[in-house]
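One chain is shown next in structure tokens, namely the form predicted alone.
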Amino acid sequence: MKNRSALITGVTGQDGAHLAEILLEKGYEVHGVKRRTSTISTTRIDHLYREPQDEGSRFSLHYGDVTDSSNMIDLIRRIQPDEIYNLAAQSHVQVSFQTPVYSTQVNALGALNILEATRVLDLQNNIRFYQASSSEMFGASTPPQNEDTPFKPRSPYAVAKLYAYWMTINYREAYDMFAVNGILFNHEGPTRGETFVTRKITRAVARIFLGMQDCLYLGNLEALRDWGYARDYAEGMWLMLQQDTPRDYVLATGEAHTVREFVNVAFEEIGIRLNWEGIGEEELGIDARSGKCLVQIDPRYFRPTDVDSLIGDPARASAELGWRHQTGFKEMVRMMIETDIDLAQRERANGLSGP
């Protein structure tokens, strides 16, 4: 009997790597898509080549780009997967203000290219499609946010994601496709990209702990986010495509923490309690024991428009999918700190002491 197969765009990212692992564990044949780059960018999935898989399952990597419609048609025609998970994105909100056209081409038109490829190949009845939507689409809407909350996007990233969200719904309704949106709130972990604020914090704290860095520079400390563990959320993606009827779901913890809280918990993991002094751009995070300044505000990290509060309501996912986050906030931060201390130690041993 042929194993079920899945095509994952953005497989080299945090979510793609977790999802590939989960699907291989479930006996899938997994096809990952990555863009051709001049530098190696497969660190998160290298182990999938080395570890033996269950009999009949395998992992394959294909070069591709969701902005290339002919490439998507060719890949889907050749692979003819049972499931497609579109995780490819320009995923950094701040960067989307600097590259709004590119962010839209990838995040909006990329999803359309996959949906349309599925349709023109007449595979709309054979393939189940998952679109990685984002809590950023809610933007300025009042929390807690669920599937019925109005969208008020506050960045080019969020606007592009909203286009893909509605296009997914339109293809579902127009062509009877099994196409769903997973509206995921912030999800983090040790493999999170280093430009994202949570990983930026844990990387800096680890290096401060080892004497490799003096200070952490941040923007808005009061931003309130619903942070969960990425692997828990990847399991939710799979569950959405196993239902009898396609429907959109919010995945979230239902808990919110400020950036300041994240910083406090991260420093507590290395035995440092911070005192906060000053206000606004002059605020400082001071080591309560030594009096040393460890955190400063840098206005360069403020966004042109910011989202004050994102808190998800995962009630539908809990009731219909049986999904709940398994990893608590402090446990997740601890995992990230431990991983980044190990990484920093290896960097120091290899003579890489720069920030």
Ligand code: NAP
The other form holds:
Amino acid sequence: MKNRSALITGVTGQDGAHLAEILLEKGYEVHGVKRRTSTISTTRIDHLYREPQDEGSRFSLHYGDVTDSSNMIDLIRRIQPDEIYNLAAQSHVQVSFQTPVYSTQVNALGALNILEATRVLDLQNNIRFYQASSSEMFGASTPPQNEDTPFKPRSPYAVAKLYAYWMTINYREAYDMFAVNGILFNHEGPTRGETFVTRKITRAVARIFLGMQDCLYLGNLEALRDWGYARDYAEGMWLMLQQDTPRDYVLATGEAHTVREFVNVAFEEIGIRLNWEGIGEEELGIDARSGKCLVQIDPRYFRPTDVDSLIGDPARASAELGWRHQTGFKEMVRMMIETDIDLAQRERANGLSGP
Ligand code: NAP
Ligand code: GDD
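Let's see the other form, the form predicted in complex with the named molecule, since the form predicted alone is already up.
Let us now look at the entire complex, which starts with that chain.
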């Protein structure tokens, strides 16, 4: 019997790599779309990849870009996957303020290019489509947020994601396509991009622990986020495409912490308790024992408009998908710190950076 097949855009990213691993474990043939980059971008998926000529390999990579509609048509025509997971995005919210047009081309029109490719190929009823929607779309809406909460986006990233969200619904309604939105709250882990706040913190704490860095510079410490573990969320994406009827789902833990709490917990992992002194941009995180300043505010990390508070209500996913996050907050922070200490030790051994 032929294996089920999936096409993943954004396969080199945090979620794409987890999802590819999960689908391969489930017996899928997995096709990933990878952009041409000047340096190697496949470190998260290298362990999954065997040479294409290697018989039995169920994982292939294809060069592509979601902004190139002809490329999307060509890939979908050749692969004819059972499922498409559109995870490709310019996914950094702060960067979207500096690159609003580009972020819109990728995050909004990228989704449309895929949906339209399935339609012009007349495959809209053969392919199930997952769109990586985001809790960032809720923006200024009061928490807890669920599938019925009004959207009040606060960034070009969120506005572009809303276009893709509504297009996904439109293709479901207009063409009877199995097309769904996963509205995912923040999810992290050891392979999280290093400029997102959680990984930036755990990288810095690991390097401070090893004497390779003196201080961590951050922006808004009061932002409240519902942080889960990325691999749990990738399993939820797959579950959404296995249902009898297409529906949109929130995935979240239901528990939230501020950036400041994340920093405190991360430093506790290396045995440091922080005292916070001063206010606003002058606030400092001081090592309670040594008196050293370990955290400072850098206004460059403030956003023109930020999202204050995201706390998800995953009740629908729990009732209909049987999905629940498996990994707790402190366990995830510990996992990230351990991995980043290993990484920093390897960097030091290779002479990549020193105290
Ligand atoms: P990520 O690590 O930044 O990965 C983004 C992926 O998209 C990378 O593989 C990147 O390729 C690829 N990409 C960017 N522009 C592309 C383009 N024009 N064409 C094709 N591929 C392109 O993000 P993530 O955390 O895994 O998130 C996955 C998706 O879920 C994103 O759409 C994100 O917006 C959404 N989301 C994430 C979260 C979260 O908390 N992680 C929550 C809600 C929604 P390169 O490796 O070449 O850069
Ligand atoms: N990145 C970053 N860097 N954020 C900081 C910093 C810093 O130095 N200091 C404070 N923050 C605050 C941000 O202002 C924001 O309020 C919060 O930390 C989280 O920032 P990010 O980790 O960059 O994530 P995000 O919530 O903006 O976006 C992520 O989650 C979305 C889902 O809600 C991304 O993964 C998006 O792609 C995703 O859709």
